[in-house]
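A single chain, nothing else alongside it, follows as structure tokens in the form predicted alone.
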Amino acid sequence: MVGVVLVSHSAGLAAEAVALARGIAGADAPVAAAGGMVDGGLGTSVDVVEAAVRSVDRGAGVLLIPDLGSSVLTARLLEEDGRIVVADVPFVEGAIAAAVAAGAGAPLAEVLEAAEEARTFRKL
């Protein structure tokens, strides 16, 4: 099963987005939060993201969804062709779409595609 990691500058934001994604996709969806610095402050940490990747990596790949700015740069440091992929998608909508696809057993390419489709979701 593909893992999904939400990379945010805020531990609280990442944790709440994970809770929402799991609430919709199912509690077993392999989604992890990677928010904030090791000391709990705002920012992004390669160590925090690596730990989250390890926690959801079940051998089928991991999709990283960063929130903005330097979280994108941090996530890109961990990219591995075909194994760890960074998605350029809306944070919440992309996370939910990816979690649903991952929870359904879709392969990495389809989980990424589902997250990318979230870019076109209209609210009104």
The other form holds:
Amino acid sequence: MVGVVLVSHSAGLAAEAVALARGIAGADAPVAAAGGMVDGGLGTSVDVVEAAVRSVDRGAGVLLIPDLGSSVLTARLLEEDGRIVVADVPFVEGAIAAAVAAGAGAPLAEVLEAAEEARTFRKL
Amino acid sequence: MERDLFVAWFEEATRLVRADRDRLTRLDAAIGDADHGTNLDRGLTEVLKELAGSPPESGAQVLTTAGTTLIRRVGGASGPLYGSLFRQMGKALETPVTLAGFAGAFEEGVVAVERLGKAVLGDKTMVDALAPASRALALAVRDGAEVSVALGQAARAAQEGSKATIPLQARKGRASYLGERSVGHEDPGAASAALFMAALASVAG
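Got the form predicted alone; could you also share the form predicted together with its partner chain?
Complete assembly follows, chain above in first position.
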């Protein structure tokens, strides 16, 4: 299965978004949180993101979903062509769409596509 | 010898950033999240610790060590951006270091920053100081300038580039959320980039 990592400035935001995504996608979906600094403060830590990637990497690739700013920059530092990919998608909606697709066993390209579709979901 | 020069660059940059920490943070408070001065000071302090703890063998290694440390230790956008600048420079820099070789490595570093941040000249970012500095260095190399003259010109170009961000509207980073309200403030990333170039001119000039 493809792994999904939610990268946020906030440990709490990343953890809760993972809980929500797994609640909807199923507890087996390999979704991990990478929020905040090593000391728990606000910010983005490449060490925290790398550890999260390792925790969900089952060989089928990993999709990184950053919130904004340095989360995007840090996620992009870890990109590996065709294996570790950053999605330019809304954080919560993209995370849920990616988690559902990943949990259903879709390959990386389809998980990315599912997340990108979340960009155009209308709420009203 | 050249290794010591690069270590001295980071020592001087740390001194200048620390001396200007409150100004950088004030600039960042105006249009950002008020952490640029403290983040960079903390990151550079870690760089000096790392360089002292496991002394690199070459100037290129000083740069890669500094870049990797900034990426790992700075939680804000300046960590990945400055980290990429120095890491890419370290990768590209050949030994023995010449002015032309340094200018080429610096240009590659600036391109790495532009790629990572997807920023171009005029977006009101550190690129507005780094790119003019890179161009000044390339011109100085072309004209066969002395090292001290070339680095002085690069430092001036960075300083002028930073001041030129004042009337710009930000198109990247947190300041871009402010739209027109970002006009009238110097970009803190450009201001710190100018300090890095001033530090280099001061130790190698």
